[in-house]
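The form predicted on its own is given below as one chain in structure tokens.
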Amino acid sequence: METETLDCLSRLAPDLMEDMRQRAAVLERISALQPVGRRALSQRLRLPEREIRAICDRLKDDGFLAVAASGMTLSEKGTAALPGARELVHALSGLSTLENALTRALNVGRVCIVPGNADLDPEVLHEAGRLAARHLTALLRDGMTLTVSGGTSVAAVAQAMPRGTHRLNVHVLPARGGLGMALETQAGTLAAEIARALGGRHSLLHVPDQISPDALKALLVMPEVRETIRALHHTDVLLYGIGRAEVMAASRSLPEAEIRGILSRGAVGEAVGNYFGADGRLVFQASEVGLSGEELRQVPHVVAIAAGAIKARAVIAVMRHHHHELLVIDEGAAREIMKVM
């Protein structure tokens, strides 16, 4: 949508443009939460319930919504209008301009931003997950190998993957073995969940990060481990969350002395067990199992997700190491990245 045109319309009819923005925002939120009631919608959009009622009544009268006892859903007409509504919300909130600026500044194929700051509102992470899931599904093709990391960001993507609408013959792999984190956010669990949603198959990697060379050598004799690692090195699409180096090092239960060493070498960001300095330099690899820092540069399609302004420096560090086709972040992280850069 042309920025000059929107600026002109905003000056000519500011009240009309704000009304359009609110209607588009309501339509977009209902699409993500449907079926949803007015009270829940009011809380999500931080608008008084009486305003939500008035907007929804107009959208219903115009044929964009269907209302039932379970809540509001988009009609066929509303679904058709959804892409335009999303674009309008983005453009009027300035996020389209911010996306373009970050795409250039970070040298990324595409940056997509969701409104809000996950540091202040946990729901923002789920919004980022929904956006990443939509783009990831569009990127995948039959016969591809998809590798995914663990963590809460990728868990948000897994939860948002469309079920039953896309049947893809994809092989989904965990980027690493177990990390000692909660089972529901481990890479193997998320790989299985995403494979089920896509109608593909998955493999597990029964190799923990913290393992001695002798134990690893013994495990590599096992066919199921050997085959999974071989497939991992032929990844077509890689999906991972970006973490802060100090947080991820602690979550991997690394020894205190090793954590201090990693941080003293300047690590600020982490992705799939690799720790990066502010200049994009690889400073530490947590395990010999998985994709090395150099192999990250060879993956054809890399998709990263991060939410929260607190992750801004970590995002910059990871972006500087290797090329990304897509980065999905929230507004909080995006604006902080622009300040830092």
Second form
Protein chains: 2
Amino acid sequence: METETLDCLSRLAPDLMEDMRQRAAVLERISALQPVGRRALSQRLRLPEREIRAICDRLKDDGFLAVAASGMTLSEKGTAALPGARELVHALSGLSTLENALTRALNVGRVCIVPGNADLDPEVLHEAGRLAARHLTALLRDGMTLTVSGGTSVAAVAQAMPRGTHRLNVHVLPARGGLGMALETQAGTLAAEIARALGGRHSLLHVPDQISPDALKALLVMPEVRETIRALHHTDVLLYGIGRAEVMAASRSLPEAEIRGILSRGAVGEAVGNYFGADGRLVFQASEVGLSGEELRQVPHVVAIAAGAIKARAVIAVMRHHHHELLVIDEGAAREIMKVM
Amino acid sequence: METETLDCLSRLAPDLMEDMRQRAAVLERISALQPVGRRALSQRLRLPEREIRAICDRLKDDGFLAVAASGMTLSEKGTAALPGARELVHALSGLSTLENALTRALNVGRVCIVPGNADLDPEVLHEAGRLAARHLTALLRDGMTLTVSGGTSVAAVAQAMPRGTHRLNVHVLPARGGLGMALETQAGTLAAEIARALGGRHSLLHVPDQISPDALKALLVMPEVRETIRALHHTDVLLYGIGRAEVMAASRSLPEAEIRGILSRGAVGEAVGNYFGADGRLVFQASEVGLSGEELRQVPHVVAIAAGAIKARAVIAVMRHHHHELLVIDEGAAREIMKVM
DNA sequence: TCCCGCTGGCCTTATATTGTCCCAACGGAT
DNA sequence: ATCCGTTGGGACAATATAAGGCCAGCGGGA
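Let's compare: the form predicted on its own is above, so bring in the form predicted together with the DNA.
The next block holds the full complex; its first chain is the one shown before.
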């Protein structure tokens, strides 16, 4: 859907196109949350319930919606109209233009932008997760090795992973052993969750970042650990969330002095325990085990996810270090990136 | 403006797109009739005056309209948005699709369709005239010879001809002398009017269709007549209206027997005094003087105009005889042509 | 110059939309 | 079986919007 026609329409009748965007957005949201009711929709779309009701009545009359006691569902006709609606809401929010600009500016294979700002609306992160999950499954092939990081962003992807639709024999690995965070956002937990959703298998890597050389040596002789590390180096697809250096450094239980050291060397972005400066230079890596900063450059398919305007500089830093096939961010991050670049 | 996006929008929200179409149509109409008021607009667009008023208020708020005591005018912004509005109303009425279909079906260089049906609304003919006039001036170059037929369609073109905007040294000729109709729709009158509008010169051809061989011979030795006929054969651009055979035959003062003869030979369409069968075969020509049916094939640029569903079969007949660069018809004719072909 | 017809603006009334609250019913979890 | 949360639908008042008619002012034609 080219943007020129829509621009013309928006200039001629901004009010009508705004209505149009809302209608398309409602349809899109219903498809993502079905079966769903007016109240839930009004929360997600930040619109008065009455307005949602009016729009839904309209969509219902037009035959796009099937209503049940449990909520509203897309009818067959609605499903058919969905792709168009998706493109529409995207283009009308100006996100297509943003995506193109960022694809060039960041030298990424493809940038996908989700509407909203995760800093203000936690739901946006989930939507980003849904989108990343869709693209990820499209990328995966039978027999591939998928490596994932920890963090809330990847957790959102795991949660949104389509469950058992088509079983894929995928081997899912954690990018590192890191035990610094809550269990439900650790890489190992997420690897297991994603593997279960896909119908594949997973391995774990119980190697803390802060580990004595002796202990490390002892762990490395264990067959499962060696096997997992070996598999890591044959990663086909890598999925990670991008973090802010200061936040990530603080959340890993590093000595205060070391944190200051990392930051004083200009670290702004983090990915898989590696810290990058604003120019994309690798300035620190948290552990010897797992994918090193240099190895990130070797992975065939790199998918990154980040949400929130606050992560803009971190995203830029990581993008500059190595090439990404896909970057999923939210509108807040996207606009901020455009602003500071 | 590609039609796919608009189709998608129309499917998703037909009501909004209808509003959009109306708004664009109002803008377009104002540009054609400016300065103009609500009442005139409501007549032309067949909408309640109050609705026109609402739309205009909206357009005014958006800065597309400049209001004066003498009526509404397009502002600079409005003029800038006009091309888009034009394409829009065209595409949303499905006329673009129709044009493409007819261009192929009739093997014409280009088909232009004006909304409405001249059979029901005389204003449509004027609009067709305006459109043809625009395209005609775009076709003309300094020093060219333009030949025109008579009839109400060409009269509408003459009336809508932009007056004295850029003076063109064009020589305008009547396609034949024909004295069968009212003065103001005779070819000579129209040639004069168009020449005056363009700032060129014109010649006349006072040779009645029904003339005795002796009288004809006498006329043909007159220098002005010979000179005009010579110029006719160097026509660069030919503009004519397409007529229905039965109507045209009756309006020219032909003997009753001859009329029946022409029609019995299957004549359905007429152009410049030549009668064509449904298959495009030339079945009769009214006069020895002027452009013969065969000569029509030699003219570099042929522009035809016809309005009204009732002329559908006549248009098809003429189109089949020789190639046209441009055909301007109204929506009524266009849809009827599609139906009967 | 004057007058007629046209224009946009304004005021009043009718209608549609919106905001708010409630309700009966269904589903899922306990 | 029962309870809780959520669903769509309905009712109704407040408000915004649309419709209709009237009027003053300006411009073109006589």
